[in-house]
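One chain comes next, on its own, written as structure tokens: the form predicted on its own.
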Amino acid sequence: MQLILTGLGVSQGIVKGKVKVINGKDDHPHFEEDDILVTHLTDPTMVPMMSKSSGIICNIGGLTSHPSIVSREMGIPCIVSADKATTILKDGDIIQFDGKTGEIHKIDDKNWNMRWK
């Protein structure tokens, strides 16, 4: 694993999974169960995706921002203030992140899913 990005951990938990970058509402239908939601900042229209996600990463935000509050209520690990997350992380990247420390690691192992489940 390689540390590729850090942010502010606002909802604890360690998540491993596939990235789905959401840039606008046209991307919503392509979001699948257990994807890691990566976006600039969540808003109320994204709550259905948030509830299906295994984790959330946002470019901006603080302890009382929308993604922070909603992810804590839902028990979903979350990192905010991960500057440029939507440009550094790509659809399909396999990552692991820690919602407490704010560290995001890229996983290069193509068989990650076989060992994780």
Second form
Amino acid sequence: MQLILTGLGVSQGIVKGKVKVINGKDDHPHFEEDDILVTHLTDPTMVPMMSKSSGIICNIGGLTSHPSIVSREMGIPCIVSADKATTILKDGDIIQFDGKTGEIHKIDDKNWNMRWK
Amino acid sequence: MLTKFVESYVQAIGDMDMTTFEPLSLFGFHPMFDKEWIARIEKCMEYSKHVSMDDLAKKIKNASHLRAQLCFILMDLKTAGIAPEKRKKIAEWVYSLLEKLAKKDVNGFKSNIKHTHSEIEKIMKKKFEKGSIEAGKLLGRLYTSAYHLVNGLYTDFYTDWGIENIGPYDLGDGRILVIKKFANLNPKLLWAHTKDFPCSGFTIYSVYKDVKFSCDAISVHTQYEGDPIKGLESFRVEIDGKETHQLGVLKVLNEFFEKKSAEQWDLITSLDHEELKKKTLLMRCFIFKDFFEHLGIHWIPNKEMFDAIKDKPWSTIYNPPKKDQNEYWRNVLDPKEEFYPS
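Having seen the form predicted on its own, please provide the structure of the form predicted together with its partner chain.
Time for the whole complex; same chain goes first.
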């Protein structure tokens, strides 16, 4: 595993999954259950994706920003203030991130599909 | 009293990323009509001499909402350049209403306590369903969808009018009760299309085991220690006051709010600069509707307010430092401080 980015961990839990970079609501049909939602900042048009996601990463935000608050309510890990996450992370990347430490690791593991929290 | 309130709110603001506010920031909006807003509050003070302050506080209902409004008034007092003695008098009047709503931790340092012990006992005698992972996840999703609907109905700054988290209440044996109250979800006078919404609000009562909960002066700023999904021991949901425990009904409600939250966001973000200002002004008055009307004041913004915002760009009067903003906001909020944003 390679540490590729660090942000502010705002909702605890460790998750492993596939990145889906979302630039707007039009990306909605391509979002699959348990994908990791990576976006600049979540907005209300992304609620169906947030509900499906196994974790959320945003370029900006703080401890009390919207994605931070709702992630804690849904019990999924979240990192905000991960500068340039939408550029550094690519669609289909397999990553593991820690919603407590804010560390995002890229992994090269064909047998990645074993998620835990 | 006010010093502690200021400290509590500085703590709440301190964790915010000020670049995230959409579709507008009150820091750019409120200074446009600060004098007119303070004039309205002074009118309320004058008219309140003829009513009971206990009854008046009940018209606000929501302690977190009142804390937010007090914070905004403290800011307006400074940007409007109101004299120190008058600032103190106005701020203390609003604070006296807050003292009537909050039962403990009035300033909201780490909780939002509004119920007495006997009121909690009464709630706990009602029927609760056993918690499960499935129920915990569904309630989290329902919270998320309704939260975002509120965001579109009332923007980032009047959110408290639509959501109030209340608690935690210690039930013993490592158990706590947290109440998540969604209200005013169909403000027809503000957004006409909401007249067709299936409910005006719902309340989730969550009993957690081995989970710690806290919030700051802004009650949606929640924090958990422990897992709120696995730790959900039991729950109760009321939709418009009626008990509803069928997960199927909650799923349908969640899907409805998911759809409406996106539509509402599209609607508010499609408003042009002038329309957005007028709508947000209407919003600020609307959330005081019952309060104003109890005092015999028409809730609609007056001509002076509309004139004050017309053809104006967002204000740039607030210029907090990029880092370590707490001292800046402390000076802005504290009515004793001779510090004026410029």
